[in-house]
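One chain follows as structure tokens, the form predicted on its own.
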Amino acid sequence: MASALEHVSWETCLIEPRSDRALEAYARRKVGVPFLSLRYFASVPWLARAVVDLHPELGLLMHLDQSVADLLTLVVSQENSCRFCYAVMRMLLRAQGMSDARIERMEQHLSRAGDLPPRTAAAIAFGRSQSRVGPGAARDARRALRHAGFSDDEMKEIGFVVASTDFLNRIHTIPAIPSRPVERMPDRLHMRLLGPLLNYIVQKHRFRGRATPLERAPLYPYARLVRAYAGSPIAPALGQAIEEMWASPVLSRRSKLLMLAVIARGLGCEVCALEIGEALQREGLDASALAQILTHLDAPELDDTERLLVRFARETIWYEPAVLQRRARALSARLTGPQLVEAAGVASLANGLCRLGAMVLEHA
């Protein structure tokens, strides 16, 4: 059957997959199969972690039921247009016994809200509308998911599942990691024959989540974020990739901050441009630079990479897939394979953490 997303334009992939056995044995212990996509990000280590760490179905989720949080995944994958995450998520469905007809209703009737449980069809409503509007219509969705009855938690927890979704969607589309063999592969005999081991293994490595203290107070830029979570394994999980990326030497700490000043400014979260805003003063950048960066995403006090970082960094809020990989494949001419590979780590997580902010901070 024809994935709903086969007709969105894909291009080759930017950058060339190389093989770390330490990254591989420590994603297969946390999913239990191959990561399909890990060698593709192993020459940034926090990056490679963090894609397999914040999965929401890896012990991350204490109160949101899980087949919700699929169906998120699922939903904004669509809406991102992300083929190979969305392809990943049929796989698995198909893994699971679900039917060619049977998925291609479900499909359906994600579209039709009218057709769905008033919870899952207020959760699926607020996946949309961070895809498609971002933070700014973050406040009507909180209230219809409370009017649907999710707890805080629930809803912290949903927040949670659509920020790391929209982040790993644009890591996937930015280099446009390879799509067409995941979506080929339910088809294949082996699959076919192995599809139920295939789901045994899948779900015997994901389980809920127990409360997990913050080993240490956080300290750095987005620390409020993450201590909104306190007490659910989300915290830690999304502490150490937030941490790892601060400290990776790959591109300078400045020029991270003013990707997610961009991003923060073009999704309109106003909690988040406030904390980045104050740490890049501490780098030693006045605001008077800063608003002349945010208005012309230029200014004399940028050196030439940190030109190019800003520039990219606007163009991951609202895209179309292919449009933005070619933008990154004249990125990749100007920069190391590393520092291609760490933009795209940093600008999707800012998509994700921006989206996050506008769901919990106000509740932190």
Contents of the next structure:
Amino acid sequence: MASALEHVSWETCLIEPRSDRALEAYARRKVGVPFLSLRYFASVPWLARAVVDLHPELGLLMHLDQSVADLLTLVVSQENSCRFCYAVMRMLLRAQGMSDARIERMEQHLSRAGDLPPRTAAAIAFGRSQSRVGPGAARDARRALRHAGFSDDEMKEIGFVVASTDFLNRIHTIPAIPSRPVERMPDRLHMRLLGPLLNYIVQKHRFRGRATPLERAPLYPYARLVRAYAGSPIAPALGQAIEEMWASPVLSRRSKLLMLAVIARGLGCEVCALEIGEALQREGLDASALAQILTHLDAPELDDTERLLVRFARETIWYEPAVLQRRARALSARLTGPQLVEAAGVASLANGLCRLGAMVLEHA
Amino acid sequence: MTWTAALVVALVIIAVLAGALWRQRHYQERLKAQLKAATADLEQLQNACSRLAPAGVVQRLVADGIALDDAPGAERKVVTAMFVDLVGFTAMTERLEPALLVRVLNGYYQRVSDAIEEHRGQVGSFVGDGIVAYFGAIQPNPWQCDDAVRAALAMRAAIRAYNGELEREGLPPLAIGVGIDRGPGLAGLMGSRARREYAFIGRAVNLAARLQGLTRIHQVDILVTEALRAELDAGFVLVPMPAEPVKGFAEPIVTYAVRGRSEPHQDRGQ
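Next, give the form predicted together with the partner chain, keeping in mind that what was shown is the form predicted on its own.
Let us now look at the entire complex, which starts with that chain.
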């Protein structure tokens, strides 16, 4: 049966899959089954690892109920029109033994928040507001979460689930990772037969997080965000992804900072913009040049690649999948394969981090 | 005899069960087909609605299952408003057959709408041969002024290319007038119970419409206000026009004609 997103236009994939046994083995150890999209990100190792490590159900949540987190992932993926992520969620629900009819009833329930328990409805409303309005709606959404009885720790984990889903949705949407095979998979005979086994393996690899000390204070931009999660397993996972992103040599550090700055500006996340602005000034970009870039997405100080990336970054904030994918295709003609993958990764992570920053840092 | 009777009874039971199963399956397939048809109808309806209001608005209403009567009210926003109109349209209506006129007009609407959407604007409504568009109305857009002027320049290029096609068919060329202003107002679904449309209400829309009228007086195609100029990238080449009195505004309005992009900016691929 058709999923709710099968009408969403989806371009042909922009990147060639590449096998990397070490990465695939790493993902299989963590998830228990082959990670379907990993080969597309193998040319940028930090991104491939982040796509695996930032899954909340793999030991990152200590306080939030996993079922609420699963619903949030489903709703945000639907909101972001990510056909791939949504198809994976549906496949897992089918493997859990849910019928198509039951999944459809659940989708209908999700779209009518009035039928849901107040806590679940508040969490879903938060996920929707972050996808649609971004940080501008964070304050009201936080108030609603608190009113529904969520603790500070639960609220931070809700913020993380939404941010990681925003990241995962974008990284699968921008390069148009093929969704059709995953959408068809639940109806295949072998999947029907192996569904319970798949579910057993996946469930066995899901686990609750345990208190994890942040061993060293991070120094890179977004360090405040990581420190805000100190004590939670989210902090080291997020810290490692961000640190490895900065260390990656595919795109320059300045290019990545500029992309993050544009996304922070587009989302109106002042706390993120401040931290990234300081980092860019340390990279030698003066305040007036940065103001010019952020106001007009152009300045003589930008080189050709930076100019392309700055303009592309803004496309990833609010988008229609097919339009975003066409713009990414235009970008692919001007960048190398790994550069395109890293650009998609940086933009995706930045969108998640800026939404998280508004939730956690302003809250802190 | 007993065995034969038992076999017959068993066969009858199997036949009845098989018949019931077959009927159940048939019934399920019919329901599935009906559901598929209903889904297709709804999708078609959603597509049709997307032509009446910006797609983002329709998608939200559908996703949230909101009845139009319960749709959220207008929000206060700073938006860039654009008004596009055909110069000499009345004369054209007298010269062309209605069917041909509609075809030429549809080509114009399509090209102008494409330029607006390509630059992240939303077509608000078609008013005769005029088009009202907004930038930054549905989602926050800090680059809305640059986007609007880039869209206007893209329209100029698109209409020039369209004129080449019209000329080959022996049809008269089109000319557009574009007015752009930026300012605060209310954006959202508005109208009566029976009919609503996505609209922006504010001084900027009125002034954009007036500026579009001023393009005839100044003999230019794109005019922007002082408020918009202040937000624009320095790479746009603007020429100040003499202040003109405008209906509904106490002071004469200073406007700027947009010539294009300066050469270094064109070299940078803009």
